[in-house]
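In the block that follows, a single chain appears as structure tokens, in the form predicted alone.
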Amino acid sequence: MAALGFLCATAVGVVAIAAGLAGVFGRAWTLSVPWLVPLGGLELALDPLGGFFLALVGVATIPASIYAIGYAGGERRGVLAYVGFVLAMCVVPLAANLMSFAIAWELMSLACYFLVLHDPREPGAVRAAWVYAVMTHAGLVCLLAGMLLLGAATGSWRFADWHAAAPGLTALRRDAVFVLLAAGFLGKAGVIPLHVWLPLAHPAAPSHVSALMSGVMIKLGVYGLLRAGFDWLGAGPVWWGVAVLLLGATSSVIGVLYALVDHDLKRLLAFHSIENIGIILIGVGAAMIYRPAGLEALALLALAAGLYHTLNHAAFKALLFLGAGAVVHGTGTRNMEELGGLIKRMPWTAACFLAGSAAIAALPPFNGFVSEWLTFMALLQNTRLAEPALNLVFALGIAGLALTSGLAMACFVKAFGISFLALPRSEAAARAHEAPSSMRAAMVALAVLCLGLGLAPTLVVPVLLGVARGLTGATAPVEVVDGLTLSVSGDFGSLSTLVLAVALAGGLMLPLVALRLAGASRRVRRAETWGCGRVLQTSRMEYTATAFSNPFKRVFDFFYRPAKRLAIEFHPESRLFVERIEYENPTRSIFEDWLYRPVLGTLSAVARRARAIQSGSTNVYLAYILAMLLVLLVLA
């Protein structure tokens, strides 16, 4: 029943590519419902951007739910929410007015909340739900808020009339619904400050889920707010762009410096997926500040660029966390500490795992590369404004994603490497097993799609331009020459992924030529390991995940305030001698302790003071119906 529920999901997903695709290539129809449900009733139309990110549902849930058949084990448990969560998200990208939109918005939201919170015993999957439940339904009112402002100044509900009506609105009313929109969606897209619910909720859910709320739920975000700054409300001031552009530095930089100490492998994706939506906003925010400067070609560039590490993530990352569900079906554990030595026992999770691994750290000729690489074309061309605080930002930007790729880089050699090499840390990881051919061919998928989409920019980049035409118009500055090559503004930069994955290959095997040439024997010989001058090897003596990142502890002291936890238990008889000691060296989340703590504190401290006027007494009641009823007829 469990397998059935997660076929239907499959079919699902082949349907939203199939019409996704139809959009994507110019097909459109709209369907409208009148009666179904209040204020315009139900309206669904399909157009390029909204067909762009109905595929990216299917690309991610065709491999998502062939997974979980193998993963589940025949659970029922969480499959009716998990075929909505599916039938949601599709319905976001088609929704054409504020009702369609709101309904499967918060649908979406729901059946995540289930799914989040689908083992109560687990710890922390309570707490998870809860920070989820209270972040989006703070993100629902916000956009509910800007949605109701911008449908009473057009007088109408459906988002054709916002387009047509949002030249006419004053610019105060503008700024202010796009801040509500902003606000709402980058919620959801998990930007900081606003991520603290993606970090919890992420590993609480099963790693299907998981791998469907990292590589499409959160990109829902990213569609809402290209559809509010780009399309709903028309161009916009620049000052929208900057602060998308540096929220979107922020985020990747942030985002990444919390990947490299957190040991929980889902917990590390989580924050990488913060990171990824920061190299994505870094492109939009690029885009919504060369628009209103004129130059339209290159905001259809950095908008290409941002839709295209929008799909690149959603292969590599849902890649990466079915390969952190296959680590957890394997061991029983995410703690990396504990893993070590995978890579013999599992290693067809091992290569899908590296394939991942090395997308998203931007390895040619893997799919990551490519749209990081468009992304610094489009950003490095700022020097066409002549405005130096543009310049300015666009210099943070370059510098954020610069220093991302590289701390990106190390995160992922500590991932594979602690997880995956070297001697096994526990016995779980002794004892681990390959995962189920069900979910060992949903990650050699993506894994092949995260090659494709790196060897075929070619073929790529013309289809993403095109939907990107649909919101900034211009001619697209980038051309490809002989089929193989990608060129940008003339002789700007160009890129042939395919001629340098072929130099690389000759290059891994210019050695073996070399050494066949030598006349080096073809036998092979077992040795063991190198032990750096030890004789025994035991897992004691590994370099751990801790140590891994304790540099990064040291040169970003001030980030990650490092508090240091010592236990020593002495033996009874004498204190020469330690039974045992415990080393802690947590960091704590400047977010929480500067933000959300004071938040919560004061609203704790209102809350008990407006207990005072919860008496008890009805006339005390009536008393203040009354007193309301007199202000409003005052305010009439």
Contents of the next structure:
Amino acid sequence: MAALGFLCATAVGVVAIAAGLAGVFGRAWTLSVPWLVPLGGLELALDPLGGFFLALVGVATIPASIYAIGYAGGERRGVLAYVGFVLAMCVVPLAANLMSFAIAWELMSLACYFLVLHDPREPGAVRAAWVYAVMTHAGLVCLLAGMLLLGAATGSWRFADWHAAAPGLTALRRDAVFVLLAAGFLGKAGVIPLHVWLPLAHPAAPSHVSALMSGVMIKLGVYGLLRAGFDWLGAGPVWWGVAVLLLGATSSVIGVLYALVDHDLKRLLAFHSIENIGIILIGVGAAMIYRPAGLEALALLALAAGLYHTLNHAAFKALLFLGAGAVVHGTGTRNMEELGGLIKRMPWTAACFLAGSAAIAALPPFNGFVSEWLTFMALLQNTRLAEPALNLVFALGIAGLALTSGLAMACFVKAFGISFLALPRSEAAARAHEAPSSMRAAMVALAVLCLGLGLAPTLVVPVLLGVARGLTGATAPVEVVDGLTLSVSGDFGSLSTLVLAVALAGGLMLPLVALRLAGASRRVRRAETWGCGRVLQTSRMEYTATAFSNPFKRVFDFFYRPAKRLAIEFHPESRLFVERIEYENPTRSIFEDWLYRPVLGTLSAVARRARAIQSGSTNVYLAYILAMLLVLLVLA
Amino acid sequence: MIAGLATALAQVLVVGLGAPLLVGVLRTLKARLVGRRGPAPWQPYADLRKLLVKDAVVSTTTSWIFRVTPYVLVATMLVAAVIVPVLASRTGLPFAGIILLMYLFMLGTFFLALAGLDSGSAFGGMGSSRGVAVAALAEPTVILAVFALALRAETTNLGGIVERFASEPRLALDPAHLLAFAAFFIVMLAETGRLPVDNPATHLELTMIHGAMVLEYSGRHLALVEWAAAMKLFVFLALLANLFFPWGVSSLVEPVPVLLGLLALAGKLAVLTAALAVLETLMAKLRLFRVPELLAGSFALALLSVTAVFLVR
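The block above covers the form predicted alone; next, return the form predicted together with its partner chain.
To see the whole picture, the full complex is given below, headed by that same chain.
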């Protein structure tokens, strides 16, 4: 029964990919049912940008749903919400007027809420769902306010009319609308400082849902930003792009910094989603800066880089979440300090997780590297702007992106190394079992996709340039030379991951042959790891995740503000004998302390004050209503 | 095509065979500077041969990651040897971007750090943790220093940068150039595990990063790891020599200019090696948590270099 639901979702995914690709390649399609809902009725339209995001939904949905058959096949709870979630996500990029969009958006959020609340007994799930609901509705308020402002100014609820009427708006109104829409969409995308719901909600949901939330749902926030910033409002002033680029750089660095000190496997991945959204926004922001300056070719390149990273992140983050789900399935824990040694008991999962780690750490020849390389190519050409202030913004973006990829590499050494390598740190990890075949198939398919997207940028980039061209309109600065090499702006940069992969494979083979020719010993002896003279090796000698991330904690202590807690219990007879040592080194969130707590504190203080007028007497309430009516009548 | 392949092969041979000699010369020089006689410069070859004939001892704790890593390290360095303009500016591969090169090094670091964790000993984990911390903090400096170069050469292709600076020598006298060189030099020390960041001569747990990660390796595996480390030093020094002082690098792939390129490279490497030896003799190892300050300093230099390019044009 439940498996049937997941099969339906798979079918929806297949249709979404087919329809989405048709849209990407220029097939337009509209559907209008004016009587169905008020304010213009239901209206759907397919264009290249919508098609791209529709296909993206399919790319993540198919493996996630197949995986779910093995992961949650017998569980009926949440299947309806899951299918509804997938359908709503398919409708969002198709919506062509305010009402259709708002309904699809809200259905998506609601279905996601129920999926986060999948297991209310799990610690933290209720709070996660609550924070998610508050943040998503705060975002919705911003979105609706922005859209209503835009609708009132242009006199239409259809998106196509907004695009036509946008140049006639006053600058102030355009800025106001952009800020409201950006706040709503970026909150959904999980950009810092609107990210608080994300690391709570992703781990609470089942893993196939986390994969979709991270792989697709937060990307629909990016979709909205692209729609608002390029389509509905036309080309905006430079400061929009500067703001988006700086937000992106901040999100990417801070996201990965949080991930480094988190030892819950799924929370770590959730923080990396914040990071990757940041990388996408660096590309989008660069495009928004280039465009008003008239450098449309560079804007196109930056936008295509952002779209490529969107696609790549959907592939590798879905893969990593499914891998984390397999770990939870096999061991029953998400805490990295209790894992270890899984590579021997779960070889398939380990290999797939390694592929995903290499992809997210931007290691060549995997897909993450290609999109980061394209982003660098777009950023590095900013000298054509000839405006030192903007050039410095770009320099910060470049440094931020470089720092992010370095830290991401470090973080995935931790995530993979501590979870999968060396000796198991707990009974649960020692008795882990490999995931069933449907889960393995989904992970292998995504791992192959990650490698494929990395090896074949010459096939992907022209398609993405086609999608981006609909938003900026220019000739692309990218050429495909002899079918293998991407060449950017003439001789500025070139890359061929396929040739690189062949060269790397050759480099792997060469020492094998050379060692044979050099007469090297081919014998391998097995022995215990050297334990400084100790006879027995146990998992207690291993480096822990906490220890691994400690250098980062110390280097960035101004950001983490770590608080050390040490509790030692001595033997009652003598302080020379220690019975128990408890050591904790937690970090504090700047955003919760300095942003959310003051805001929430103010809100509840205002609410306490307002309680004074709440007497409980019906007569007084009637008097309030009368007074309000009078005021309204006078004002009208 | 054939000339390109021949150059690529020549570069691989020069880097692969020259790297142990470079390390040997560096050790001899350091020994002489402190008044010891030291081993002969070709001692590393003998060390490698000795390691190759020994059996490899592999811990029962480890997985395939541990056994694959030495090969991955060598593979990344061999590809790097093809990409970097060592003898000629345009080499075997049709693309040779500096960003690709940096990420290729990162691929090696990633696997080396995993292998360090794989043995399950505290030393390996400690080395991995420190190693990735240094690599991650060095990354922005590298990219910014590269950016400063790419800005003025208007390309990120290594061959293009070399040709541009070779054809317009006055570009190389710019303050931005010298700042970028200083930044890149400091990063080179961090990336290749030299003093004052890491101590290549000891196996003491207080000082070591690279040494800790590879502690479990033996026999031919250790030989490959050490060879790859030597090649990394060679490639970085060749980058410093040819990117910032591109004189003598051949733009043609013909025997005579390439041979001249080899001579020029030998001269430049001799100067850089001597400088490195003097520096390592004069300097003490920094405390681990002072290293980020050093890297921040080099980051500031790189940022200044980029700013100088923007403002002085």
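All figures in this text were calculated on a predicted structure; none of them were measured in a lab. Residue numbers count along the first chain shown, from 1. In this text, the rigid core denotes the largest set of C-alpha atoms whose superposition between the two forms falls within 1.5 Å.
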item: Post core alignment: residue 155 C-alpha displaced by 2 Å or more between these two forms; value: no
item: CA of residue 172, rigid core aligned, shift of 2 Å or more between these two forms; value: no
item: Threshold 2 Å Cα movement between these two forms for residue 523, core superposed; value: yes
